[in-house]
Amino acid sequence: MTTHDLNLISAFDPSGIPADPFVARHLIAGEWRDSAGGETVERVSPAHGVVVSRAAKGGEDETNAAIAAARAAFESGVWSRISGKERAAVMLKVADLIEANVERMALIETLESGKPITQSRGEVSGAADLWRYAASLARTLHGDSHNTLGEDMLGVVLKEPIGVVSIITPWNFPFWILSQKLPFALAAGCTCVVKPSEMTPSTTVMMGELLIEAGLPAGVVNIVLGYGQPVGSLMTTHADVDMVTFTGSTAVGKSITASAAATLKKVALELGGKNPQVIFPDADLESAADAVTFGIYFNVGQCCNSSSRIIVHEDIADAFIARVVELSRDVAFGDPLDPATQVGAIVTPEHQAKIDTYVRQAVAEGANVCLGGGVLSVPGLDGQFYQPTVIAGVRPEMAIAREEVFGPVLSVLTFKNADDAIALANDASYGLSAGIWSDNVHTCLDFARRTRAGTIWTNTWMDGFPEMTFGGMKQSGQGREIGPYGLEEFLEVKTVAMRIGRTRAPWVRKR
């Protein structure tokens, strides 16, 4: 395939990068500061090839003193002990500040990240209906009360903020993922420590301008920057943490997990996904192909929710595949400064490279290529770019079929029955997405009922909620983002027995 064959968008107008690097510091107790030594660490734009952030490097100091922030907020009731009427003005004023940032934010995400501009806005801006949804949660939070438990008790539960949570977030989705966390776990009344991907630090440092323009209390929000060694492993092991929450790579949560064991904190984990979308005959196949071209490049491909298997049936599946491909020469490569881009650059060249080395394993092991399967390169930019890849013959046992690639590489897989399919969809250790496609709601129910995944679409893909809780089964993580569900994860339970009166009687009898 030729880049005649692609939508190709070239270098767009240079004047929207920044002449000078955006510069980020920790945030702890309140004031912004560079590193004890001084160190930085600088992100090259994975699509435009110059620098456009330096980010203090943090180290334990910088750590140890965000925590010692955090706790010691958290403890003089700051935040934990007022009203849910005060915890949501805040982060009301939250939300109406991230709108009005919009375009600053956006623009560095797309640089540091390399998503198309138009998906930066949408998860900037989306994120502010989360910061309001949790504003409701603050407000209407509450226990329970029990009182037929004789005339002379009652009972009461208590559900209080869970203390000091470590955020540790990632750099493909930076702003919207830190949003499905903090807002909630400052809905419930904990302070925390925040640590971004040090490939995208930027926005998570605009958040916490945000926040102090909004009025939160020094030190209930802090930030370090830097990388997972020795800042990520502190957060999660340090005595003073009470709760950690990480989006990231199965391999990172298991370790973290492991770490965090010598405390016994609370872990809530959002990890990978070999998220399978099924399509039966009956199916708007249409609408279908759209939606699997889509699921596959979105981010391109570095989505957790990424629809990177599919699950065809036999009697369709060639002329499926052949719609997909027909579709995919037609999503708009290039440029992420361009509002035309529909998919961007990889991350980092090393990513790149890991992604082709599954798409050249799978052909070694007899898939089929067809569309892509190689380097991109975009006229007038010095990045990385993938090209779209859609590999047909592969069987349940390759690589490709249960790993995740995390770039624009479809695999496809057929099936002749519906049990043929569920047994294909639950056959990967991963559980966090999965789709299917057919206008007979009875196959529908029945495969969103025995598909083991934390979310099922039905005739759609990847539509999203504040409301609707978020998480994965098996080693797609553990615990459950936004929604109500959500904000439970941070709190703790607590039960109250009361006697009403003097009615207690006596254990100890006198002789």
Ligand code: NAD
Contents of the next structure:
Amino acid sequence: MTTHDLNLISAFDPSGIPADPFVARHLIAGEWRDSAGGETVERVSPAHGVVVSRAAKGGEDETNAAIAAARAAFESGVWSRISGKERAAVMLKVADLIEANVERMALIETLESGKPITQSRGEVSGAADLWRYAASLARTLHGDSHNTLGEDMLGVVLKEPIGVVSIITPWNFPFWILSQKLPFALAAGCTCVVKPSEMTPSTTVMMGELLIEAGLPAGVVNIVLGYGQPVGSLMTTHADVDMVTFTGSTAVGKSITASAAATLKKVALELGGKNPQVIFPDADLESAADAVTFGIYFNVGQCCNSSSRIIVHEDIADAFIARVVELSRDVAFGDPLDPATQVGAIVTPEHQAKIDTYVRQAVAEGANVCLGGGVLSVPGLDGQFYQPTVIAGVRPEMAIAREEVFGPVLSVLTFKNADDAIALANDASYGLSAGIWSDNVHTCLDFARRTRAGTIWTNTWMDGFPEMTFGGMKQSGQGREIGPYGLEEFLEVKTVAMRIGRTRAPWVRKR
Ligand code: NAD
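Condition change, the form predicted alone to the form predicted in complex with nicotinamide-adenine-dinucleotide (NAD):
Shown next: the complete complex, the earlier chain at its head.
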């Protein structure tokens, strides 16, 4: 394939990259701190190949200090015991401040992650809505009462904050995923220690600035920058942490479950996916082809919800693949700083090599590449890009059909009837999301009920709302985020049984 066949966006305006890297520090007990030994981590922009941020590299000292600050803030009641109205007031201010800072945050998000600037703007401004929704939960949160236990009893079930929460986030949606967790933990009354990915620390640090400006008391949210070892690891083993909420790879999620077991802390996990879209012949095929194209190239396929395998009815497979290939050529790949760009860069050279290895292996196993299948050079840019890639003739046992490639690589499988399609959709260790395209409501509902995934989309892909909960089945995770269930994760439930009047019969019999 020549690059002339693709819609390539060459280097945009280099003056859009700040001359000096953003400097990111830890936030501990309300103070910005460098690491004790002064170590830092530099992030090189995946698209431009230049250093865009320099972050403090945390160790055990910083992590212990952050956990101690969160514990002290929790016990003080400065956040955990104030009213929902007061919590909501701070959270609504944060939402306003996010909106006032969209440009600043979107730019560094794009420079660190390689995602298109229009997408970063959408994610940052959309996060404000998550904060507003969570603020509404802070005010409406309540427990239960039981008035049917007999005349002399009243039962009350209290909902209380679980305590100190460790929040560990990945690089692919740094600000968005932080906002799927932090405001819900705060609405519940928890205090937090946050660790962003070492590759994308800056918007989390900017969030710290906004929290201070909004009036959040010191120590309620602490941020430690650095790697999984030792920072993330200590955040999952420390006895003063009550819960870990983690988004990232399934492998790290499993290791966190194991390391958190020693202290029996609660663990919530949002992990990987191998999400299918199933296409029936009676669907609006043009809309389905567009959604499949969106589903595989959004965030260069570096997305837990990437629809990296499609399952197409055999009668329409050839025509449908041809249409997806045609649409793929029109998707704008290139400089993420150009507002015209729809698909940006691959996060690291190592990850690019991993994507390519999956493609090479599929070819060796007999699959055929209908489009792409190699690295992409974008004129004027030093970063790493991968071609839009469509691979047909994929069999269910191939690695490319089962594992998370995390790149712009679509695998196509085919089916004969609805039972086959559902069996193929469920033939995965993951269960994050799945989609169905058909104009027959019965076909859609049957699929929705029989497919094991936390989210099912019918005749659409990747629509999400703060009201609608999100999470995975099987090895895609445990627990749920956003929506009312997203708040429940951060709550402990306590039963209070109250006797009315002096009606309690003595247990000890008089001799
Ligand atoms: P990752 O697992 O490599 O890292 C995630 C975070 O965990 C980072 O902050 C990292 O520093 C930290 N970490 C690494 N080792 C650790 C350890 N031993 N203990 C504690 N923390 C540790 O994941 P990634 O590459 O940053 O993100 C990509 C993965 O995230 C993909 O698998 C993707 O599917 C998944 N993801 C899932 C969702 C979802 O909602 N289900 C959303 C986005 C991304």
